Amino acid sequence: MISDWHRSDTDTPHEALRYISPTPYARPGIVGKSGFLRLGFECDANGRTILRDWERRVPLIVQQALYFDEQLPDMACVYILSSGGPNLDGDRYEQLFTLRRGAMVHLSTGAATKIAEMRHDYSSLRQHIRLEEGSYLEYLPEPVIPCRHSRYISDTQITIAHSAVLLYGEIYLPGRRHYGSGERFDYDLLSVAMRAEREGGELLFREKFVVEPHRHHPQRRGAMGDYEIFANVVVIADEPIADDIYNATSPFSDHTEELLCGITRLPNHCGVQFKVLGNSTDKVKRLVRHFASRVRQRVKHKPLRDDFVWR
């Protein structure tokens, strides 16, 4: 069912509360400002994974499965794509996907998404993703770009069987980097929240970040220091799969190639964290596949595809 924006407001955080006003050309809630998606996915009887069931309001779209990875052909790949261009002033955005016993997915949007400049209010994504017994699910979107002067908040809630595996990563630009002299942190409010749990309830944990620029500059020592590009990327696995990434994986730093990043479990012992810190984003997104795909391997024992090169 789709959910009532205008009441979901009343769970603003606090830290946007300051930029609540109305938006005197379109209001929150009205068709085009309310994008809603959900996706259930489920194993047919051979075995390939099919989206059963889908629900979508505009500007989000998503027009059916493919099956190109010829690494796993019975992956289900889909890519959110957006008819209204970039995330405006008081757009409201709720995503539900949810997998079914055994599913496997990947799970993409078709572009970056842009955060335009704001004068009103904020704009919000809201998901909740729900994983079964032996499903799989690769979320990799393109980066978020945080243009001058915009808010964006963005609250992910997980449910995840002990069986399950979820790779989600995450990718925030500092904003339009070649658009005029630079756009480089100058937008108001970026909060992202993440929280996980068990089908029971038992929390596994809850990460929140929220940058505001003009408060505190995140190009600051202890924080992001010389770089721009930021990405995370959250596995959540049983001990045996997150113990094996771990002990594969090598924190480093190359001044060369302008790149560090690291690794951290999870509390609970659910999983790992990985974090890459950048100033070209074709090198850190190649960094985040090149783990994705180390991930992929230990799970899936196969590689992940390599990228298109349009993308």
Given for the second form:
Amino acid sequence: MISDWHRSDTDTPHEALRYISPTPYARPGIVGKSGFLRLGFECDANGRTILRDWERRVPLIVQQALYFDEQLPDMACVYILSSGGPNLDGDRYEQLFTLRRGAMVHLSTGAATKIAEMRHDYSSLRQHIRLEEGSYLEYLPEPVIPCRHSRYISDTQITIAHSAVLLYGEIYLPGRRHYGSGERFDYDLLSVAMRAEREGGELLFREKFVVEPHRHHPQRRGAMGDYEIFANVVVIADEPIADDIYNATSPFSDHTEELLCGITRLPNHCGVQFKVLGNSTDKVKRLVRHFASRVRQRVKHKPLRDDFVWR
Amino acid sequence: MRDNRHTAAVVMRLLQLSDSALPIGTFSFSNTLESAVEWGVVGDRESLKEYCTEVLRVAALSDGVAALHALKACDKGRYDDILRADKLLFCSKASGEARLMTQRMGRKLAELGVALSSDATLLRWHDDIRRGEVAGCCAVSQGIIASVFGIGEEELFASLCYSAVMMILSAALRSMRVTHIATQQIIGELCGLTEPLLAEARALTIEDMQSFAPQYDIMASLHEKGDKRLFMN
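Condition change, the form predicted on its own to the form predicted in complex with the partner chain:
Every chain and every other molecule in the complex is listed next, the one we just looked at coming first.
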């Protein structure tokens, strides 16, 4: 049950066990260390998506739904902010997003998710995204920046109805690339897991990747090669939609632009996955937005608006 | 309890199941090497070795974990756990061609298994594959067959790692300028990785199966949508 989900115990994944240690300055669980966000969207009588109910606990903040997208004026656009700055040792965040029948939402973050340098413990984000029939969610947060010796666990559960569409894209940077002499893959742990299923519990696909650069550097042929930035975009959609997106997208390798991208069909005919490797944040973001626009065009018959110039 | 003494019969069975001549279709697949060569990711002995190392790691921490899980489940007669390993492994394979490869080889291996043994679990597994009740991943078939023939965890894991690397090296001999001696040297150099990878794989639950190989995945995508192909993946 989704209502019980956030109250369940957090099982520490195997790869984080070696980092568990009490933080001397603020233990997990106190105010500011356990951010919580629950957002429930639904359509009003006029077909506009509204943020019907929400619950929030610092440092996670959502102010209100905005309607700035002239392409889809009824779509609720929400930015998730964090008043606490970067994620610190011992931070445990949870986010639950529910889109009820027919709701249409664009979710993003106000800035990059910076995972601060750590000496103790780890930081985690658990998410449950639930999409009811006919709903549509674009979830395109700003990049994740894991700083030196940071440890970050992200675990996303998706429950999605057959006629709903989810577009979820994450971008991972190697660290603070322009800090000092440049920080690249100096973090301790990046663990990302995702699992999608139908309402009845039927598993559609799962993914888990763990990067521990000090133990096994990711810049090897087959892993990231010579690239530093990785974008992982998942589209869960009905087969005809997924097929059209798959057929319209060509993988390529561009040495000049230092970009490499590919698309594949997810198991159980549940959607597609688009992956990008690159060395320029702007170019990777642009490619992800271009792909996202193709998805929106297919699903909502409108392109994605240009990103704001300040982002 | 499994008898850990390596009888000559068990060793011979292990060699039989690890042989690249085993008729399960390994020869038809390049495990993305074809694209890696075409797009310049692999071009010489050193880059081939590095690529093999990553593929070995991916196989060990995903297929390897599932195979070990299936072996233990089969030993304990827990068929539901075998099904769970198969489902999770199949749902972890993002590339369509990787799914095609694991299912075709898994089915062929199960067919071969029932021709070699009348074990009840193996017969049930083969029947479930034939009726489309399960995905029939190769690693799970390998785990069941290892259990049936008394092959231990270490041997199963080594066999699986060897098969993953040999698939690439065999394709390399047909796709790029590399000698038979060089490919054998690469196998020799990768042997030392198997033990620490086994330790890592053993520490993971079936839910912890993992792989991080975006470049490999993109190579699979380039092959899937490409117009030049000697291999099926």
